[in-house]
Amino acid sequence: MSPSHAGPCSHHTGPVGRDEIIHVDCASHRYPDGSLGIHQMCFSVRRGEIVALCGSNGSGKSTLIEHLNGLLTPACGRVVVNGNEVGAGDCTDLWKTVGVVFQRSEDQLFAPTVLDDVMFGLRNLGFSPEEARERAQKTLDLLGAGDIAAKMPNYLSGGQRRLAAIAGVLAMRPDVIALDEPTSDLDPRHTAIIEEVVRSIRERDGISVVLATHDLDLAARLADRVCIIHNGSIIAEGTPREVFHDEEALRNAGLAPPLVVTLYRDLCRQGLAKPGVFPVTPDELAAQISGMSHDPSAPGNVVAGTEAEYRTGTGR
């Protein structure tokens, strides 16, 4: 049955991993104008990997991220986090685990500094004003934006109101970060901050971040696995590598592959690259050109084999 038309689904209670910090089960939902959010879907955050979820707009990317925190809950399936079924009981204090940070924002800004905006959380922590201010600014500091702590909300860039709402979340330090399209209208400038807060959170901190966006380039560049959603479903998953070169998932999805997959196809194409490796950055697409010898067993490095093994994970 397509999922445009999804009818009842049955309540799975498939096993959750020990190391799944978010377990979503064949979860179901749609918005009462009959809308379809998310069908059948099944996804998992484990602790301290960067997971992207890519797909067009409308797909259900947004929706999806608004089920990790109990900000919707499925019609059918079910969301576990932490062990604990959303929905299942008392999830007031899910947020604590799950911070999101919305496309837009400013929908998050409302006190009247930035610092006061970064303390709020803290405070419903329990933290002293003293404690949550000294926390809020070292965040701040972290992200390279402790100069915009006395600002006004209403007088930040876009990037900076970004930073400002991810700070909001970092400093109560969740399990798991989900950034809906963290990137969308930033320049370029902007766009290499976020990146680089995004790998910190995890590397840093040891915090998972679900990275929601169509900017499969950003994505290459940061994800260590990659779902494409498509009408509500995920359609394909494996690392950046599998795919990324996955053309058929990537048509069926409406998306265009990273630059660096179509700078390496017209390259083979004029005998100018070697098929059967696959590369994701441009660091990776260099060495291949050049013809650097690699190590295959040294992370991010380009190992070759062919594309069919990348997608079933038998020539990594």
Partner chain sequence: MPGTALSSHVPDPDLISYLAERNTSWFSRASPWTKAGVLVWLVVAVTVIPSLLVTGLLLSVVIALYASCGLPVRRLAGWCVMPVVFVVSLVILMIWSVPGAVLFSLPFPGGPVSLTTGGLSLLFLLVGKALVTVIYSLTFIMTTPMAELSAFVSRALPSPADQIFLLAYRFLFVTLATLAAMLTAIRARGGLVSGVVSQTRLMAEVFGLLFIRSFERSERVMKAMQSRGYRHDLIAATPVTWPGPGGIAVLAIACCALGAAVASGAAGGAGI
Second form
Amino acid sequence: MSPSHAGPCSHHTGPVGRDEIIHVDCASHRYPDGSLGIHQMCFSVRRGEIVALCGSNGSGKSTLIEHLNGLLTPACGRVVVNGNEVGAGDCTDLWKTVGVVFQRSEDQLFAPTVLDDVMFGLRNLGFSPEEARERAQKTLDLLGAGDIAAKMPNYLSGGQRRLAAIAGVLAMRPDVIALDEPTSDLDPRHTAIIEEVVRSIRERDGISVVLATHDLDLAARLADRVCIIHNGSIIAEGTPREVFHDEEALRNAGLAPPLVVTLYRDLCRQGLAKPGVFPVTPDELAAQISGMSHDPSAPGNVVAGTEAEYRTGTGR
Amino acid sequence: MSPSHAGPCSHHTGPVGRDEIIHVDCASHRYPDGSLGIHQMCFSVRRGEIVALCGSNGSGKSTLIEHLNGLLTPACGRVVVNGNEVGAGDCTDLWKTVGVVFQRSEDQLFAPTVLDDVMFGLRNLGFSPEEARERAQKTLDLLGAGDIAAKMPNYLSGGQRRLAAIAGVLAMRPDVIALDEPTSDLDPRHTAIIEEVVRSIRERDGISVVLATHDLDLAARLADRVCIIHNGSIIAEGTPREVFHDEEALRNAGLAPPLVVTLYRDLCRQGLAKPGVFPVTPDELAAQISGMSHDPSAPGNVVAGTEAEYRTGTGR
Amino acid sequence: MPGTALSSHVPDPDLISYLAERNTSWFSRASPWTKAGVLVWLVVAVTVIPSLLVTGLLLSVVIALYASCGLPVRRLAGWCVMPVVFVVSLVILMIWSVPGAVLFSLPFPGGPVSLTTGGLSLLFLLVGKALVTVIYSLTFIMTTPMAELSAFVSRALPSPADQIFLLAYRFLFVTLATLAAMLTAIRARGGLVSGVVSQTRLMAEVFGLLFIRSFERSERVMKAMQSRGYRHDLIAATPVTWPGPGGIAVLAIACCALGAAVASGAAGGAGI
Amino acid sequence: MAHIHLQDGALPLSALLLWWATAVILLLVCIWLVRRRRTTDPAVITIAAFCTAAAFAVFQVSLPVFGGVHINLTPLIGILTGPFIGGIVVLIVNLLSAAIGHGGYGMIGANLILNIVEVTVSYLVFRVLARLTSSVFTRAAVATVVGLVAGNLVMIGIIVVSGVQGVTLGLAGMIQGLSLIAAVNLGVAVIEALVTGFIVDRIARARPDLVRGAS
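Switching from the form predicted on its own: structure of the form predicted in complex with its partner chain?
In what comes next, the whole complex appears, and the chain from above leads the way.
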């Protein structure tokens, strides 16, 4: 897919793609105080993919996410989830399809203990208390957070809180999980844990992930597809490789390119890297620089050590 | 100054250095619930320098900061500010010497408007309402936030809130300003603005800055000196160049090295960069790679463009 | 976690829950129903028993229980100040001219009033009675883990009061921490400006801000609840144990003893 | 401040039972009305819960005036949440207060009666005043004073009807003593009225949607 600067909305209007689980079609929303939420927003999520929504604070990321599970309905345009149009009567069960992990996880944990909290959504799905308890505990175990089940949310660290909030949504087995700024206040160690969890949600559970973030380095490491959002609309879309080397779109959106991209550009200018390859992770950049003696299409081999470091969370 | 792995506290005990405005000598503090705040902490701030305190969440950064202006007093050890020992009677005016900008700026803005809030400290210093108002407005203007003076804090964006909180402290002209995680929830554009403000506080106003953060990239860009804090003690200290290439100290503190350092290490391994130079900013790394044809001691010349990009906030 | 104590005379909920989470004393294993039963018994007992001696006895038993659970005795003294002040501030007006040996008299427009031994023992009696339930209540909440306590209380209250209780209890700590952060920020910029009006005004600003923050938080919590299909009530799934045979026996004996004491007291006057 | 700061053991058992029974009936009415009006609206639950938490937190701070005054903000709860939810909120604040020793458990019944009176009266006065003045501060301050005076009258009534155990003072003496307390409480009520006025004014300016008829 080539980077597309989304123009007038009509370009996107059309039938819902076959593998699209969420299809937002030219939707607009304005808050009662007059501030813009989203404007002629066109956006879609396919089964099993990780989509990153990148934009600065206030660009409309959170508003879009609240449209995905029916907390907000668009003033005009439409949101189609799993073939059902939101606001057309059928959408009362939207929360079963799309789970949202909000930015402030402390406000998302409202029950006395973590286990109670994870059980909340399951009970609403109709599970008996026993089934709900078992499934909640299992979800926490899967996330490596089984030991915090009996704790009060007050006594959790920021990273544990985030895990508990993710567990509360993951336990309900939605088709899509949307995470709003999941790492904004975490230190690198906890960021690495959340990153690993996001990967496993997609790979083990086959759940699509929507990731709203202003950390482009994170998006570069995780996302299959990146949407740059600005003033409530998507202004560029494509793979991280395509989007993050699109200087103009990033500048328009008030975002800084990932460090790797900045470095790569400097190096190209000095003739030390080959233009037109567009690395987005440090591994790829290192492979680029180490140059043409290695095969650039297999960057993993070159810097396997670094990659392993990333996975275990000692690297960033 | 060479990187020093602070050992037993006695190494540091001694007279307060001549240009030291803050001297923390082997101070310990434990919270009523038994959790560790700081332990045998030795730390100092010199006039006009920017010191970064780097550590993961819960390492003791915030506790140390609250000791610097007398919000907490050490259970043992001593804190000397401007020659006066904290807790020895003279320190009731400590808030005039050391200003603190807390992590959650929304809890720090308690007055009805931003201008009232900035005036609060000035009124406590004894300024008349007119003088206070004039000085508060001038401070806001200096920070480029003159237009938010009449706004209510509720309606500010995260970045504006942070600026208002900094203005409230800066207006009082303390000798030291301590900022706790000033950029943790901000997007790159606002981070760049805060960065520029920190630089100008030091350069224009000659105020020392203590910067608590877990973002080592930020620390690398701003700090003259970096202290790695872990479990309430400083485990490594030196210039960013020295500390950020100290793999072991960073690993012990649960921190990830800045991306530049990771890349540099990869490149050294592949013989593409000269070991022993230790770049910490992208400019320096680019200069390194562009190799030995340029003078590595003058990296500014090589990548002047990139540096300019940084200053204006379009780069990261 | 930094403490959020706002006053040494008000028990700090953070510290209380911290101690409750870690208490492993014999009393922490008792059923909350038993503990609550004892509480009700004590409230009734101090209400019906007019004897200073019995009250003193109950007070020593309760203090011994508190200490035997390994709870901080020195802090207890600070926490008891406010309840004592409450009692004294009301009763001080009513202890004059009670029958008994006169200790001293004060001239008063409508004739002199005198403090007697009777009046003094009345003061001690009411203070003692108050402290019995205060100290027991603190023992109760500091030996019951918060999860168990909230599960217990939520079962005892009707909906929606139980829902409001659970949420309020969960976020009380957050609210207190926010308030403490605001007061810290004020201290960090020189504390309170002098002058009653400006001080009152500033505190009102802080309280107002606290309420606004609370509303904003309630909106976020509401969204989180809706997005997980709020329909079933918020529940506390932590199991609450029923009283064991020992607990039932203690309660039964205590009730019989109280009944007998009241019966004999009614027959034989006010006791000692 | 019109909390009856009587601890356990002060009032006779018959009085405790009488006040508890009355309070339970009032509460059941509140709960029934809340349930009937909005069954599963999380907004009602969350706003009530956060009002409770904030009110309890504020109750823990002593104002730095006159050597430390504690305010308990029942009129504010009434103004913000209305009388029915307000009734539930004051129940929980009372339970939490009793748990840490501020007011006896036995006294919760009596306290609830007068708190529900305060909440209801303040709410009604605040609403009615909207027709007379547009100043939110004035409305809130007047509503607070009227609510607290009503609460004080109820308090005196409750104590006179109950009688404090062991006190042999005659009715006249008792009322004399209680009037003194009521006078002190009135002074505190004026402070609380100012504080409440400022708070409501502040909230109305920041979030007009939260204060009914603010604009």
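Only a predicted model underlies this, so the values are computations on that prediction, with no experimental measurement involved. Numbering follows the first chain given and starts at 1. Superpose the two forms; the largest set of C-alphas matching within 1.5 Å is the rigid core.
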Taking the rigid core as the frame, does Pro32 move its C-alpha by 2 Å or more between the two forms? no
